Structure formats: C-alpha cells, structure tokens
Amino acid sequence: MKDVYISKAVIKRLPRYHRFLGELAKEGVERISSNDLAEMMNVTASQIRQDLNHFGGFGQQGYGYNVRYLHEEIGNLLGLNKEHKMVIIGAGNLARAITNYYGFKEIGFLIVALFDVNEELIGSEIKGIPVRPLSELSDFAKKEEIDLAILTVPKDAANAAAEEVVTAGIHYIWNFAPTELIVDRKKVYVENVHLVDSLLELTFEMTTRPIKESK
C-alpha cells in the first residue's frame, strides 16, 4: 500500500462508501452490487469498481460485494479498527462544539484534553474533558501517545500553535482555522477544514446552476 499512489479523490470517496456500507449492514442486506450501490451513492458503477481495485477489488463477478466485509474492509483502510487519541489545540465554542458530538466516539476517535493560552478557560473542563495550559503539550503528547491534534485557534495563532505541535511530535493536524498552515511537511501532515470554501461551492452551485422549480 505505502508504494502506491492513491489520489487525494479516492481517498475522499472512502468514508462514504463506509458510511453508506454501514447503513447497508445495519439494515440486514448481506450483499449489494456495484449497479445498485452506485445508484444509491449517486456515482458510477465504473467508478466505484475503479476506487475499490485500488485496494483489491473486494467483490466477485456475479455476485457483487459482500456488504458486511467491505465496510470492515474500508473501516480497517480508515484506521478504524483501533482507538486514535486526540487533543484540542484552543478552547472557544468551536472547540466545544466538536468535543460535544457524539459520532467520533461512536468510531474510536477520543478526545482526551483540551489545550489553550487563556488563564480564564485553562482548569475548566468541555464534558468533562480538561484544559490545559498549552506550554503542558509536549510532556502530555508524549505521555498519553497522542494521535492526532485538532487546531481551532484563530488565523493569527494558528502557525504557532501548529508549531507547539510538531513540537510535540503530534504528526498529525485536523485544521479549522482559516488560514493555510506554514509547517514542516515531512514532519506533519494537515487536513484542512475551511467552512467558508464549503459554502462558497454551494453558493457557486445557486448562482450558475440555479434549481428552478417545475410549475
């Protein structure tokens, strides 16, 4: 897997067809083919036979694609067949709102501490969970083998705190803040969330492609 070169689209696709696979299983189907999930997803039977040959393939001819082993198959692909432990870096109301969704539990992903500079929020807890002084990173990432850091910190803190943590060799950022990350590449890898760019594509959609309701 480490030799093959898996575009960034692919990648994207995986988590849905896991979420869809999930919806699949939980209603009792045992086996889907690639036509019927295809129309389910809203894509191409090509496409998703494309996608899946990256990592096998999965399925076989005539009988399609055993719906329980393909979710546990992808949900392996996603690193979800362990627990990943992760931190907050700042501690305001989006920090708040993501310590208090219930899905990344529900899949293994926990939120063990909440980091931040402000004497007023340093001490208090989220559900819970504490916050800490950021200067305490580093010794608690080492300690509690952190897998991942979640930055919500505003745009002017944001390359600072990204560098508290590659300094905590956390080598992995999920980054809210709305600012592109200036870090060492080889040290860490970001996923950037940008909530204005998600919106403005929809926005594209209403203004060049408007749905006009028939009469």
Given for the second form:
Amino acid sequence: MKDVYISKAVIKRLPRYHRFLGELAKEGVERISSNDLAEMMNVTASQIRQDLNHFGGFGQQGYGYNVRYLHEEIGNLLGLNKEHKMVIIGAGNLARAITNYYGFKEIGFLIVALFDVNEELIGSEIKGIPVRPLSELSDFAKKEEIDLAILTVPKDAANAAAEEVVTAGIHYIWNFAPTELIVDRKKVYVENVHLVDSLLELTFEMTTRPIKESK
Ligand code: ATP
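Given the form predicted on its own above, produce the structure of the same protein in the form predicted in complex with adenosine-5'-triphosphate (ATP).
Everything in the complex follows now, all chains and molecules, and the chain you saw is the first one.
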C-alpha cells in the first residue's frame, strides 16, 4: 500500500466495515452501493467513500462495491490474511478470559503461551496453553516468531513487563494494564484497551444525557 497518512479515526472504522461486509458476503450479496452500506452501518455515504478512498477506493461509479473483494482487501489491511502468534504476559483473570475466548482463533490470532512471574502459576495450563516463566520470554519469542504481546499484568508491573516484551523483540503490544506505557515508540506500537475508561465514557453519557423513556 502507498505510504500515506491514515488517521486513527479511519483505522478505527475499518474493523466495522470488515464485519458488515463479512456478513453481507455470507448472505450472498455480491455488490453494494455506498448508500446502502451507509444506511446499514448508520454512517453517511460520503464518509464511506472518503474512508475507502484512502485505500484506492475499491469501488466503481455506478456499480458500487464488490462485497467479497472489499471484504478481502480490508481484511488484508487488517492483517487477517495470515496467522499471528501471540503471547500473554500476566496469567491472571483477564488473561484467562482472553485465552478462553474463541473469537481470536477464528480470525487467525493464536495464543501460544502465557508468561508470569508467579511460581505457583508457572507450569500450569490455561485451556491447554502453558504458563511459562517470564525469564523465558526472549528465547521463546525469537524461536516462535511472536508478533504480538497481550499485557494483562497489574498497573505497577506494566512498564517492567513492557520492557521485557521490547527486549524479546516483540514490536506490538495490546495493553490491558490500566496505565500509559513508557516505551520507545520507534521500537514498539501500543494499542490500549482501558476497560475502565470505556466504562466511564458510558457513565458520562448516563450522567450528562440520561435516557428518559417517553410515556
Ligand atoms: P489474581 O490477582 O486473582 O491473580 P488478577 O488477574 O486480578 O487475578 P493481577 O493482580 O491483575 O491478577 O495480575 C495478573 C497476573 O500478572 C498475575 O498472575 C501476576 O502474577 C502477573 N504478574 C505480576 N507482575 C508481573 C510481571 N512483572 N510479569 C509477568 N506477570 C506478572
């Protein structure tokens, strides 16, 4: 793909396009106009055209979008055309929930090991996946060509754990620890999932714009 700047806002919408197009493809829909897609997705047609133009458009005037092709192309942009091996750092409750979630495997994201510093957990398994000592991360990551680390350690341990990840040569962190990681952004890209922040966005709505049922 051309080396163009694409805003985070556009990138954030791509998984949603991918999901809707996947459902259309499953229903056997071959093509769709930006207007129809816009209506389904509750966005404007011009936003869809603008967003998809960043990637060469994929559409044709008067024809609309080829659903299967667009689905595949967006999937390629999202890295769904290959398998990704991931590790989890911090084998606590959140790690357990993530490991037990089937959705990742279905789209090619494989959790191949968990790492922890707690001797009591090391050697155990979660859904058949071993919990290994953190000291083995570097060797393991290099041998297994790990793409991505999921960070589910407590806040106070997050930066030290991120440091280990970077030392292991892993360049992508999906960070669930409720803190901002201080890392060298040239060496590692961090995507944060701050669950409490997300909940607070909801409670902001709740307190400032409460839904009042009309009688
Ligand atoms: P519980 O406290 O019941 O284990 P939890 O998910 O709330 O569940 P956390 O305190 O969030 O636990 O810790 C998650 C996991 O991170 C724990 O298993 C802990 O041993 C592990 N952990 C803590 N520090 C590190 C570290 N530096 N590197 C790797 N794992 C760590």
